[in-house]
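As structure tokens, one chain now follows by itself in the form predicted on its own.
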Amino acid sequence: MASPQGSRAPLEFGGPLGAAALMLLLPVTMFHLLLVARSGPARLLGPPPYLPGLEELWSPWALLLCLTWLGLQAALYLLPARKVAEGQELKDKSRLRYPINGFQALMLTALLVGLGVSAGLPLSALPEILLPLAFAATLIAFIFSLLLYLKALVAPASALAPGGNSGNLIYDFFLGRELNPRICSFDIKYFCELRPGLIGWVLINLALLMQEAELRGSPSLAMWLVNGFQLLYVGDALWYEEAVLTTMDIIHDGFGFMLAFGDLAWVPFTYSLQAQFLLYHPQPLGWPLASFICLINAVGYYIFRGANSQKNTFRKNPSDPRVADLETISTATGRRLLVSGWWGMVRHPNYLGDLIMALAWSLPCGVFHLLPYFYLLYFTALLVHREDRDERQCLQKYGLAWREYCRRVPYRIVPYVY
């Protein structure tokens, strides 16, 4: 075991204290939704409807469910990839390699729902369960946290994260002791990050729909807005996968409950909580409005795509035609810091694109209640704060550097605002 890192690194998420209150508020946060969305006032703030009994939230059948869906999606992982990407510099010097199948994956998982749903699969009945299958997806997560953890204390020293090794038991259960946990060549985090909650989120929002389809003859312009908008934001994920492996979430944190969690349960069955809100709650929606709200969703997908696409081109090629001209600034590292064009308007211009598309996605759901809106109040605060954490640890890489990039650019993500 390498020694606790704890004097040389601060901790993070207010520490074990910090830590154990997520462990305990996120997954209640997760049920309070989901009871909400279905009861009749759907109350973000307001106690839920009542109080699930074990009894309703336990089924083996949920838990084989996801465990089946989990080893689908490994599966399709480990097929061959149109492309393998090598990862950032670790400690040992070595870089680890990653296949870029995500997209594919997605198109067999569609093929083969499709399929399923022709043969008779009952698709729409999946609303009705997603209740034991969130805590089926929270009880895999504990589980596999533990593994990981235990896992991890058999790992050498250059294999852990540098957060995650604090020796509180509490913390780096959550945050995560190993950086890239791996079974051969199977990376844990990378294949979580991306594939079974992301893909997991749009086959919930498509089996909503077609409940929605079901109860009413036909799916509501919302309900197609929602499903539309989301798809498009997981298809560009994994069309873009290669560019996941230069984030906070691969070359920093290691992979424990926080990620697990985070990857597992929170996104597939928050994120769809519009589609949720939809289904019991119709909101009428006429094309003039759509039309704003598809323009809206649009400038946020064009401002998102457009500082991703022009960051990853630097990175791999400052040279490239596309990007040479743009100004930069020389740090100690040897690497240089943009400093115009996408980023030289904010320091985050890709987060301002994620909180413009976050609004569209809530704007079908209609102004009269705060539930569909709570995305767009969860992500604001994520944001933000990962914003922070990604700006200390720029500070401490860059120094001086990052200080006069501050300077040229001092909004962080709104210009003039923040």
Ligand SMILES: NC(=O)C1=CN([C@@H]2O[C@H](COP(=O)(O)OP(=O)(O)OC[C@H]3O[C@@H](n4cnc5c(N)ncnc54)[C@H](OP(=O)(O)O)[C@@H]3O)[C@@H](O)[C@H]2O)C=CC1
Contents of the next structure:
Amino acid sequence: MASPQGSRAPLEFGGPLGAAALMLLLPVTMFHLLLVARSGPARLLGPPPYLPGLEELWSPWALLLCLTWLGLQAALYLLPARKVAEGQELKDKSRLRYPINGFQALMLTALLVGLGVSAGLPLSALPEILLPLAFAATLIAFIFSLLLYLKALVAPASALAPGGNSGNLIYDFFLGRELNPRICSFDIKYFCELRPGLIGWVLINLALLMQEAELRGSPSLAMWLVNGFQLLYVGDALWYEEAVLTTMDIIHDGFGFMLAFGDLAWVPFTYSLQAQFLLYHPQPLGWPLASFICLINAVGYYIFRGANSQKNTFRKNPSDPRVADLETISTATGRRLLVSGWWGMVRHPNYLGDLIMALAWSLPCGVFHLLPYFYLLYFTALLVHREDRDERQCLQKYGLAWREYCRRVPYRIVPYVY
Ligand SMILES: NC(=O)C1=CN([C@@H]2O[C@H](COP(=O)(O)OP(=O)(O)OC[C@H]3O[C@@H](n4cnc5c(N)ncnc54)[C@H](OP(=O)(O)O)[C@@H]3O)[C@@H](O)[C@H]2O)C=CC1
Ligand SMILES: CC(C)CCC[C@@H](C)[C@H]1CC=C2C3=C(CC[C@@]21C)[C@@]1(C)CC[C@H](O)C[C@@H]1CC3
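Could you switch over to the form predicted in complex with this ligand, since the one displayed so far is the form predicted on its own?
Once more the chain from above appears, this time first in line as the rest of the complex follows.
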């Protein structure tokens, strides 16, 4: 299979073997987490309580529910948007246009769910069918990736991603071949990155909260905190939806199994792990400790939002008064790099804020189980790896100017540590 010209990018994720291992390991990990979260000992590293049979995993109703959810989110995506944003310049010098109506989709979904629940929709029954739902989402991600792989066979070379076109079927299937697969103006990757998975995640959290209220009379303080923190995170991502257009997922990575599974299955079913854990393992939490955890989340959010907004404002308009006084380094591309403000503290201040929030999401679950800290552990690994990929791409893009930035700002994520 021919590679597009100049796309002999170095293989990532351990090449075809690594990709094959991840394609097996990620779904297995997700099912392991779903099973142990509801088991008595809730041991992250122990064996699952039992191995579910196909009859417990497969349900045509769960598949129908997942497809309906995707259909609903697609319909909301197609509603008129308050703004249409242009993406980064592509290889052929064109720019794609993207609707900015993610927050509107979240609000409309909340309204529909609210109406549904008051009309008797049994949302609190959702936790009972998480296993078949996760199985259906995984199936959809596999089929989706396969169709996207086939679609890329007829795509022009200019539409292919720099990464996932090595010629190795497994590797390319995992990473994704086409950069911005679209059906007419419907951008499949952009849609999946923010809508069904993220909104699905907070919906699952809400269902877990409602089931806890049914079981114990009212939701616990720990459950409120986890729901509140994660709703803030998802609301923020959709409010600042345009910022996703500059992430490496949109600019650099193709849309293959990694993102399809990540967006549609991994995010809703593993990011809701803390709420799942709390439903089956209630944790006492007093107001003083809860206030301290809120403070940790607020500090994390302040850094995360401050850093992301500073970079986005600077990238949109470097002479904006909010960033005009910051010190910068010029690069040969004409773009400049910030070396003061948040981006002068470490080279990825937004990751630092994100990790502090991840800690705050786990703390309400107490310190006697490792399971609710899975997200923090996985996320640290994801961000360290992501930071490494980004550094390599920036070095390629900015050359000596990037080296100068690394000299001026030596720490990557945690000041004086890493
Ligand atoms: N919850 C989750 O699962 C995940 C969350 N995230 C979060 O999403 C957000 C976006 O992350 P991500 O896309 O990885 O990366 P970043 O938002 O950090 O973007 C990296 C890019 O920023 C630009 N940049 C880097 N340094 C500077 C500088 N000093 N001055 C100006 N521009 C600079 C470069 O692009 P250029 O120069 O081309 O503009 C670089 O490629 C983060 O907050 C992250 O924490 C990310 C992944 C998963
Ligand atoms: C499990 C796989 C190895 C990797 C899957 C990765 C995906 C789950 C993540 C890749 C980048 C993501 C981003 C977000 C969610 C997770 C995925 C899809 C955000 C939308 C989360 C909210 C932030 O405000 C923006 C993030 C952009 C990147």
